[in-house]
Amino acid sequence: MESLYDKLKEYSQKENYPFHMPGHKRNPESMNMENCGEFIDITEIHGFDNLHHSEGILRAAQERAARLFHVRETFYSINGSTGALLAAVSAAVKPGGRILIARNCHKAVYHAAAIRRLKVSYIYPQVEKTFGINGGISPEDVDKILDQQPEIEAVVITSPTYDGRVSHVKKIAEIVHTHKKVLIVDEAHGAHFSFSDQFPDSAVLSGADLVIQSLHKTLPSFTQTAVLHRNSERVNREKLQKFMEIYQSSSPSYLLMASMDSCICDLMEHGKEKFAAYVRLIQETRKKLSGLKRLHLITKTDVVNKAAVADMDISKFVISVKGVSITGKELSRLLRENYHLEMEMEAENYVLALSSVGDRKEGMDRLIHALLEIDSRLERKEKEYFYEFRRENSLMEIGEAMESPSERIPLLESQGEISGEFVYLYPPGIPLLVPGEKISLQFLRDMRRYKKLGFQLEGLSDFKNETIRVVKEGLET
């Protein structure tokens, strides 16, 4: 019988290189920790403080993080960005209140709305049609919606997006605050922004009230580690603390917290030189990949100042397959099987190679070689596709739909019904369909296309993706 530990150990000994999270990239030199195992896996014993009532070493660790990121206060989240997002939304909006959510937010934001029975309004990202990747959130759209719906208590946006697009956060913050509302920014993929001027400005410097960052995504820290930054007095500190305790284990892992503090301490001491070398490596890699003839490495010139995009994260290598004979999924398979390079995400029309300060030149050189070699063998083929969020008709609030009586019917026969479940592709975990939304013909066409291309839908309780739960009251006769 093969155990999970045995399988992990076997995989670690292969030559597979990770262009995916966690940010330490399985590179021992990127982490300032030794004996990462049973010898330091403890519980709340004397001298080691308590995360939920921190007065000693854990309080000092979180204060260190706040100083590093230049915020008022930082909370550790050992339940990743998910726990921090749940806490942020819960603390910022009263039960049953109204919230404005960017439709490309992570599923955790929707779960928070369901748990708190919030009334949800949506704002949609702008559409960049050239490469089929969604852009940013328009500040003017935010202003318009807040004018029309003054009962909204908080706004949640994702910046950067999974693909590295950054919205005009400073302008959005000014608008939100003019309306006397709270701005929450899911900056899970931007924890590294503060460490080089070659990266976009962090939301903590752009006026956001609450900012969530995943340390494990782009910094050398273990999976499931994140921070929640309180950057203003607009959200009550005690409420935030209470909800962080509710959404996290009462026995947080000291191994995870140690990796977070080790990451913070190392960045304080060596961050400047490490990030200088990392940025040089990114720039050298991008320069060499500019030689692609058929594949295309998306650059700032392609996206900035278009579709409400203020900036782009150069650490994310988004390789477009527009105009060539393969899909993003097929390119990802070639990189995995022929070159032992594992991508962070595969989409219909691109792949995403996620880099971090933990990367090595050897890995980047392998990526360059693989892409240039694949590129030389490809044929041109014009294809038309791009995805934008379908503006599904929301007929019920999320929590109401999830709690309503429902029944299971074939997915492909569900047009016109009210969904009782989420549907999303993971990664990135952005819902394509939300409970309470009317299931449209276009949504079903998209699902058929995704299944044909080999993508696995998630969120449905039927793992075979053949049926969906729909609200009984919404059934058409």
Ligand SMILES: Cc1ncc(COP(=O)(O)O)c(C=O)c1O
Second form
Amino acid sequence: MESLYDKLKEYSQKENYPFHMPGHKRNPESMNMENCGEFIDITEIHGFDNLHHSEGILRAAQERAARLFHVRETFYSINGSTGALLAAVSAAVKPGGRILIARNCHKAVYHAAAIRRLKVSYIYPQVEKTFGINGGISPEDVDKILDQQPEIEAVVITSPTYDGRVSHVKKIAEIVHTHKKVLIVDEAHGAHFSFSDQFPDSAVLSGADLVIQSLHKTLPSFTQTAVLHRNSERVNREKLQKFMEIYQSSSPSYLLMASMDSCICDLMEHGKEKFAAYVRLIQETRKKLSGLKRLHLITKTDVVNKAAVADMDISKFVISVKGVSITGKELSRLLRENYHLEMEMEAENYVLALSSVGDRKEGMDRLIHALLEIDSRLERKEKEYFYEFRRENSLMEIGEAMESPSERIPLLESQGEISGEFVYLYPPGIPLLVPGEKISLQFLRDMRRYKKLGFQLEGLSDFKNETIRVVKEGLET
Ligand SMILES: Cc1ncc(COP(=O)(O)O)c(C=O)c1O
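Complement to the form predicted on its own: the form predicted together with the ligand:
Time for the whole complex; same chain goes first.
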């Protein structure tokens, strides 16, 4: 019988190189912890404090993090950015209150809205039409919506996006504050921003009230580790503390918390040199990949100041397959099978290789070699392609639709029904369909295309993706 541990051990000995999370890149040298084994796994014994009531070593560790990130207060999350987002939304908006959500937010934001029975208004990201990728959130759109809907209590945006696009957060923060509302920024993919001026400004610097960062995504820290930063007095700290307790285990792992603190101590002591070397590695790799002839490494020149994008994270290597004969999925497969390189994400139009300060030159060289070799063998081919972020018609609030009586019907026959379930591609975990939205013909066409291309839909209770739960006693449509 092969256990999970056996399988992980066997995999760790293979030559597969990770261009995915976690940010330690399975490189022991990137972690400031010699002993990652079971011998330091304890519970809240004497002298080791309690995360939910921290007064000793865990308080000191969180205060250290707050100093490093230049915020008023930092809360550890051992339930990832997911737990931190649930807490941030819950603390910022009263039960049943109204929230403005960027429609390209991670599912955790929607789950928070469902749990707290919030009324949801959406703001859509602009789209980079050339590459078929979501851009930023327009500050002018935020202003317009807040003017029209003064009952909104908080705004949540994702910046950077999974693909590294950063919105004009400073302008958005000013607008949100002029309206006397709260700005929550999901910066799950931007925990590394503060450590080099070659990265975009962090939302912390741009004046967001609550900022959520996954340490494990782009810094050397164990999976599930994240931080919630309180960057102003606009959200009550006791409420935040309470919700962080509610959404996390009552036995937070000391291994995870130690990896966070080690990461933070290491950044304090050696962050400057390590990040200078890492940025040089990114720049060299980008330079070499600019030699691609058919594939294309997306650059700042391609995207900044278009589609509401203020800046782009150069640590994300987004390789566009537009104009060549293969899809992102096929490119990802070639990289995995022929070169043993595992990507973070594959989309129809691109693949995403995630780099971090834990990367080694050897890994980057392998990526460059593989992409240049694949590129030299590819045919050019203009493909019919059109991407937009679909605007589905929302007829019921999320929580209401999830709790309503529902029935299971064939997915492809569900046009016109109100969805009782989420549908998303994972990654990136952005819902394509949200409970309460009316299922459109266009949505079903997209689903057919994704299935044909071999993408697995997530969120449906039917893992085979053949049926969907729809609200039984729907509203008049
Ligand atoms: C934009 C964004 N926010 C939040 C999350 C959730 O983060 P975590 O996996 O740390 O819970 C993700 C996960 O991929 C994400 O992409």
